[in-house]
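Quick heads-up: it's one chain on its own, the form predicted on its own, in structure tokens.
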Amino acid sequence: MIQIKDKTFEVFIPEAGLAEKVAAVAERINRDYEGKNPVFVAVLNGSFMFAADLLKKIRIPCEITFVKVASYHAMHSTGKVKELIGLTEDLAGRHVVVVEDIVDTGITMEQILAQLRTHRPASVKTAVLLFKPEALQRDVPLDYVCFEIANRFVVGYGLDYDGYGRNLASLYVLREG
């Protein structure tokens, strides 16, 4: 167990389990994008560890860029997406893979996909570390999902609680009770 600010968390998915699933998703992407030179669009801040580990396992020619959006405050979704850092690369005719840490309501992913489609890419797919089906409010395509999890608050491996915990190598879940 660990303490972050006023909350206690327990190990949920250990580092080795994360590495195994990320490697499996990378293998699927390597097969699906053979000969296509995709551009990965990683969503900051939360996806930085997932994106780094994923790209280490990608063997095909590719590029990576980053966007930053925010829809959370502390432990709760605000329900609004605010773009903080925009995309500067030309995506016209390119195959795009959005790399996101977590999809719960789908609001953030819906906004990102809508903005990316205005750039006229050849295709847009999503690679997601965590998906919470119980929390989903929008119909968004999730092409590569490492883990489906219950609607519980998680921290670590890039995900944070009020700015803390991103540096943890494993994924932790809020202790109940």
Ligand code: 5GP
Second form
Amino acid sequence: MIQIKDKTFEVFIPEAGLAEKVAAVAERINRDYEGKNPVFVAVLNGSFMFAADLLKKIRIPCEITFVKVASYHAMHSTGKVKELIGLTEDLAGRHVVVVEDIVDTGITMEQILAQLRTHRPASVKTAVLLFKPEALQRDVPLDYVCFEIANRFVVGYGLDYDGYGRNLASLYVLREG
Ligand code: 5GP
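Any chance you could show the form predicted in complex with this ligand after that form predicted on its own?
And the full complex, kicking off with our chain again.
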């Protein structure tokens, strides 16, 4: 058990379990993208550990680039707008794999995909560490998913609680009760 600020968390997926699934997803990508020179677009901050471990297991020629999602309240009917920042790579005609830590409602992924598509890539697929099916509100393509999890709050392996916990090698879940 660990304490982060005012909350207690317990181990949910240990380091070895994460490594095994990440390696399995990497193998599928190695097969599917042979000869395609994919460009991985990793979404910071949360995906930094997943992206590093995934890419270490990719053996085909590839590139990786990093983006951030900036949320702001705009004068817009849908409320929060999420803008993709830091994209310097020319994605036109490229096979893109978005690398994201977690898909919860799917709103973030939906907006990332919409903005990437304006760059006219040859294809776009998604690789996500965690997916919470119960929370999903948007129809987003989830091509490579390491773990489907219950609708609980998790930290570690890149994911934070109020900025803390990203450094943890295992994934932890908030203790209930
Ligand atoms: P969505 O737009 O799919 O609802 O949310 C995606 C974002 O919400 C993730 O990139 C992540 O920042 C945050 N998020 C959703 N669930 C969790 C969780 O259980 N733990 C943490 N640390 N962040 C989460």
